[in-house]
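Shown here is one chain on its own, the form predicted alone, set out as structure tokens.
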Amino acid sequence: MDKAAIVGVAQTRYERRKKDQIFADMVFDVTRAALDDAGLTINDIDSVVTCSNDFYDGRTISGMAVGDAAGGMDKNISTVSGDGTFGAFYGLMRVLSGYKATIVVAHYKGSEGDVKITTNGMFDPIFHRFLGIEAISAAALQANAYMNLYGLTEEQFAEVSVKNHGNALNNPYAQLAMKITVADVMNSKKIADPLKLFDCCPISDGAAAIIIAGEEIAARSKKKPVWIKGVAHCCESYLLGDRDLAKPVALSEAARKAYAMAGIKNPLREIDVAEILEAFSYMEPLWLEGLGFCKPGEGATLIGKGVTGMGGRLPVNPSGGALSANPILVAGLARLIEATLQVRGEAGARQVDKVNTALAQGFNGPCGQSHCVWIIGGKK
């Protein structure tokens, strides 16, 4: 395919509540910052993609409320109602179809709603919504299924929280950066068995933006272009009862296609760093298995051996991941931004040595119903 690159990135600091900013304020800030990062002006952009959701924003046609702040005036603009990795996928498609450059912007203010009420809306409206199931209780079902199939323990999941909150101490954008122990996680408040407070992501406010460009714009961008090597997404059944929650089928298929496009044969050897969307601690080992970094049931062992630590063979979530800040819709785009900074060598104290190839992943829907996987690198 034609070559396309990420040439500009920006994100806000993620916080529990941004009381002095509305959606458009945050979007304007990251739009301007991404343009500055790329050394471009809004006149260099001919396509805009916003990521928003009417349930989360509390208004219909929510994308229209931020279109002007994202620089959409007199431009082709569209909205993706889903995670930022999927919005970026759409932005890439636009560039490959002839646009010179697309800016992709995502925003979320969890402080202005009730996550349990809004995520209840993603379930079947005839039967399941009335059971009260929402994102957290659904995740607890998946965690239990995963534990029971492979004989995993809550302490193994707690190691993810310890690692990622610790990594967040090096990330100025992170919301929850702290040094904790497995005992701290185990003693934290039970939310939905087996998930405890420190197993769960926080409620977050924030926004992020990236600019994807073709070779013409990339050649004159201020920062080193980060080239898109492979990307794919896949979706499985809507109803939880129709899926084996302990086997991330959609993620495995998306990863297989992205690796094939990027020429990746052995992901554990060929990928230098991974940023994955783990809204709950158990998701990181489960997603590692789906991404093919290890065999099914061995994700927790990979983490326990230190392979995914900052000094390990495959550092995972050096930014602190979604456990340290999870603005829904924005979180996946943040993973792609963090992976981009790693390839550039601009990740500051969270920088991993010698990053040539990075992976970013995001998901939509309950228990990872659909996944999007990105492979990016510094060479064209």
The other form holds:
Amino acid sequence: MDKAAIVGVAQTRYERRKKDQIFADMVFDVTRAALDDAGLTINDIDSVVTCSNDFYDGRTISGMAVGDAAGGMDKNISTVSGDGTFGAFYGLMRVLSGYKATIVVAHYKGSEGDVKITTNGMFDPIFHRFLGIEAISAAALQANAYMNLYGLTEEQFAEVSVKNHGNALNNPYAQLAMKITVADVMNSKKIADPLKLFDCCPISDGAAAIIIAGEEIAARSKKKPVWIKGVAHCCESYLLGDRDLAKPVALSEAARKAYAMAGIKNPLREIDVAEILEAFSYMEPLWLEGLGFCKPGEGATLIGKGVTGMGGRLPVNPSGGALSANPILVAGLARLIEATLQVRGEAGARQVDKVNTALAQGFNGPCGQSHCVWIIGGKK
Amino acid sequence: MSADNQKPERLEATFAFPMLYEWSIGLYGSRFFQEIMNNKRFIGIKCPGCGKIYVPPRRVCGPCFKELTELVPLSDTGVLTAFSVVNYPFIDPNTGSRRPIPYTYGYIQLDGADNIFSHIINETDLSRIKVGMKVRAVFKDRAEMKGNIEDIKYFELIR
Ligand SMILES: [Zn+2]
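For comparison with the form predicted alone, kindly provide the form predicted together with its partner chain.
Time for the whole complex; same chain goes first.
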């Protein structure tokens, strides 16, 4: 693979409702901020990728509505209807196929639709939508299947919520920063068994942008480029009933390919920090297993031992993760942005010591149907 | 004209009417619901490549990328493989009415099928429901059936 780097990043503060800003306003803000971060102008950008979803935005060709705000005028602009990590993957492909620099923007407002209706909308309209399944009840089903396979407890999942909401206290972009205990999580409102309120991500508004460039632009960007060492995505069956929900096989496969590309043999030893998309607490241990940081069934043990805490061998979600803000689609790009800030040493109070190599992960589809894994580092 | 952008109230625009849609159920989906209406039983479809039996029936086996044509009858019983008791209200997109809460969403392996079917389970007491329990489909009366997934009222636990 030719060399490509992340040269600019920006994100809004994530909030429950951004009433001051329409979609295009949020995108305009992060586009300009990412250009400033990179020390580039819009004239340096020759390719634009937007990430949005028509159902969420309540309009068709939703990407086109933010084209001007993303600096897309007279440029090649295209939309990914999926998580920002996949949009960034497409942005990278464009750079590798000859564009000099791609800006990837993602926007989402959970506040403007009914999230239960919009996420019910991702399921099959003939066999499943009638039954009421949407993002939370599907996640609850996955959590139940995962607990049953390995004999896990709700308290083990609660530890993720405690850790990530605590980490968010150091992240000025986070929406839900809280110092809470396992008991607080256990006593929070029952949502869909085994998930309680604090096991679930909040509804969020926000946007993010990232600039991916080839060597020429990277050489004259303001910040130290963060190089893309390996990236892959992989998908499994659409229907939940065709999958074993307790085994994230698409994630394992995406991770295997990304590690091979980056030359990583022992992820737990070679990766310094991981930002993963845990929209629900149980997802963090399950995704850690898929990412090969431990054996299947041992993700919760890894967390219990403190390995993924800020002082541990592999801090996971120093940003506070998606539990602390989950603007859907933007959330994966936020993971990649936090990983970039960690590699640059710009993560402020949540900076992990000596980050050479960072991992970011995002997913699309109910219960993680399709995953995208990024390995980035400071060395070319 | 005032240049002060801080003061004005931020307004909203609301669309209140539903966006209608009419999905075709297709050949095998229609056969599936007709079999329930006519014989109160399930049918699946067998992959000629791997032999897996899928329910509801569909044309393609993802792993084999082969066309499926052999419909097979299945039992109205199965095993509960995962479930969630849901405690928040949901607006049924079909009727616009609120489903009473709590309700239980179940992940059911029908006897004779290799993938998982999902439906409502008529038990919301967590102390009385466990993964691995046998369940049986309870259908509506023929006169009430409409050829959709709600022709199955729910699955009941067989104790
Ligand atoms: Zn097959």
